[in-house]
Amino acid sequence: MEIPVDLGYGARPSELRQWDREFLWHPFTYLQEWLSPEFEIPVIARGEGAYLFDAEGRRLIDGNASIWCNVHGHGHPKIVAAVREQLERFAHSSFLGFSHPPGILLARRLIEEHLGKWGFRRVFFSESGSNGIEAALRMALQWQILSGHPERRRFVAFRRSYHGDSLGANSVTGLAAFKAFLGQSGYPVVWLDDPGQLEEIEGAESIAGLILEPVIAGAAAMVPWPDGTLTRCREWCDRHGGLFVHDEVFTGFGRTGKMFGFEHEACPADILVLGKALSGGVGPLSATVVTDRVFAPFARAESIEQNFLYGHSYAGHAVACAGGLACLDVFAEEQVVSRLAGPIAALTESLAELAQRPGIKEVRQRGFAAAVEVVEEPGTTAQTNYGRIQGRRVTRECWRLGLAARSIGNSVIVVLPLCATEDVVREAVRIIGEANERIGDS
């Protein structure tokens, strides 16, 4: 019998579920598993703070930060507010050949309370991680042709990187996984295991940028990088003329302990994408900052084919821009980042504690982004069958318990609103390690 939950849309979550079968393909998706009857399709009815409410009612804490774009919890009543009233005022008009009054303050703000210390002077708005990542390599190949460089048209990137699906944003990423179709399509690319091999690339005059994502590789599931690995990569770029783009569309806004990623060194790029929290989790938003050096020569652009010829319909979204400028308010007024300090210990400490534990084979944690790789059933594979791998398997099973978790592979993946209490934390991780207790006796 189901629970009476109101969805807010005269429909049973039995009926939902049902015409969710019928008639959607969800992204990243195994759909074997989705579409089979016996498959309780994860339906959420609203948020609240940390926590998601499924359309039974079940509370969930939300592990997986809404696919890392929920900064300071569900509801936010500063970001609500702001939301409402900018769609009272209108919710979306054209920025190209256009502004509006949230986008610039947006804008401004950025650059002036955060960016513009370390050389950023321009924001181009787009609408995803993978528009902005492929604004700026776009940018980067332009700035080498305008500064009489067309030779340069190479990049350097990382095979444990993901920068995107879109075929630009996908050429430089090395998940082997995202090549199984497209191969090197796209850009040509030098690719990299690890930053000690910067010196031995050949032909360094061919290369028109380097892109990194600082301190942590997300989507490979939170692998970090040594330290000292983006001074490295900026004084190579600088000795042999590349930019420097840092992809900071998860690593951005707090997930690292520090407002941006490359603060951790102190080394900022030429070109820093932002997304995901950018918009505080309440609409598509990212941004494509650069410096005056980057920015110079498409200003003396003397021709429309000089100029920059990207952008999408909805860049720039008036919403999206207010859900920002209230996210930036946040931040500020309940002092976010220093606040961390308290939940990344309990992280910490909690992951420790899970390391521990049989089942566990590695625990990788960087502020307040980490990930739980488990043992896996010998002679199982995502080729061989990706609905029995046990990361995939023990996602299933912390929803039951209620987290809503994320896997990638054998890792889970532990990413939480930054709203999130220390005992929110260690019963996410509690709930993790009981999942694959629980699998594991099974």
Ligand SMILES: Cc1ncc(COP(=O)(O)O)c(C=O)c1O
Given for the second form:
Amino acid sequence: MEIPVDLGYGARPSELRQWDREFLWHPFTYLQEWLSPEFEIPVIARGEGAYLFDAEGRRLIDGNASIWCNVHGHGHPKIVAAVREQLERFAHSSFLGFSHPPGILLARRLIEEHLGKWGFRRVFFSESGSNGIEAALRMALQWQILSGHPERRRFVAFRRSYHGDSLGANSVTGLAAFKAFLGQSGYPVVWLDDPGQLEEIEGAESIAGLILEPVIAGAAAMVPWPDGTLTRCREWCDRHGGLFVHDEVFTGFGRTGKMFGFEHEACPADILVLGKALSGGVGPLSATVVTDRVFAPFARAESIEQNFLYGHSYAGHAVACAGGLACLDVFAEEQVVSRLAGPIAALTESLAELAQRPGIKEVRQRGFAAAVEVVEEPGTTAQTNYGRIQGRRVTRECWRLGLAARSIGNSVIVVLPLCATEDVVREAVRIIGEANERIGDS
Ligand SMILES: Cc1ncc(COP(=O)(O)O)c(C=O)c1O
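Output block for the form predicted in complex with this ligand, input the form predicted on its own:
Below is the whole assembly, all chains and molecules, this chain first.
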């Protein structure tokens, strides 16, 4: 029997699941499982703080922070009010040759309150992390041309990386799972496994830039970089004339325990890309932020072609920018980053306990980003039997137990909204342990 939950839209959960199976194709989703009639498609009806509520009214911890975008929780009154107010003024105009108050104010606050002290001066808005990265790569290439180095056409990137799905962003993405069928298309890349290989790069004079996700490789299932990685890359770029690009689409806005990941080594880039949490988790928005040195030759450009001819219809979306302004208010007013020390410690403690249990291969954590790698079931791999691999089965069980988790391979990701309390953190980790044991016993 269906419990009546107000889903809006005058639809019942069973109808919605049926229409979903019939009409939709979801991103990064294993279709064999999704389309099978036994699979209960997770339908989200509502969000509140660190929780999501499904179509049956079940409360779930948002264990993936809504694909790493949510920071202050669902329905934060300040963010909701700001979004509503902007929506009533206008939702979207254009950032191509026009401007608007929330865009201007968000850029100003990002620079004046957070990034100016690290040498950043200009904000270029796009509408997704991938496009923010794409903009950064194109800026780097064009900057090299405008600076008299058209021969600098290659990028240095790490094999353990994910930087997005557009062809350009994908070409600097190293993880094989995200490059299926594409191979190496887009920009030419020199691949490194770790920063120790920087000195082995041949033809450094043809490098336009180096791209790195600071502190932790998120989509590699939360693999931390060795301390000193940023400084090492910065030094190499300075010595060889490449621009240093930081992808903080995931690590930005408190995720690693500091407002931005690069602050751990006090080592800023020439181009910084922000996304996901930038809008407060309410709408698509990213920012490619540059120093004066990067901006200068574009500002001096005489021909239209020398300008940066790039941008999409929804770039600098006004409602998303309004969400971003309110998001920065909440960071300041609620002292979110310093208050995070407690939940981070609770995460470390509960992961350490979980790591002692059978069936757990490894736990990894940096700040408020973590993963629990479970022991692989013999004979099942993501390549041969994705639906049966332990990580997938554990996340499905987590759902039943009250945690909306997502796995990458056999790693269950623990990325909670920053507003999650210590109790919520402990409960999320406890559920992963219980789910893994239940699957192990079944
Ligand atoms: C580090 C990093 N860069 C870029 C992206 C791409 O962002 P988007 O999915 O908004 O295009 C992601 C998405 O997960 C990411 O984690």
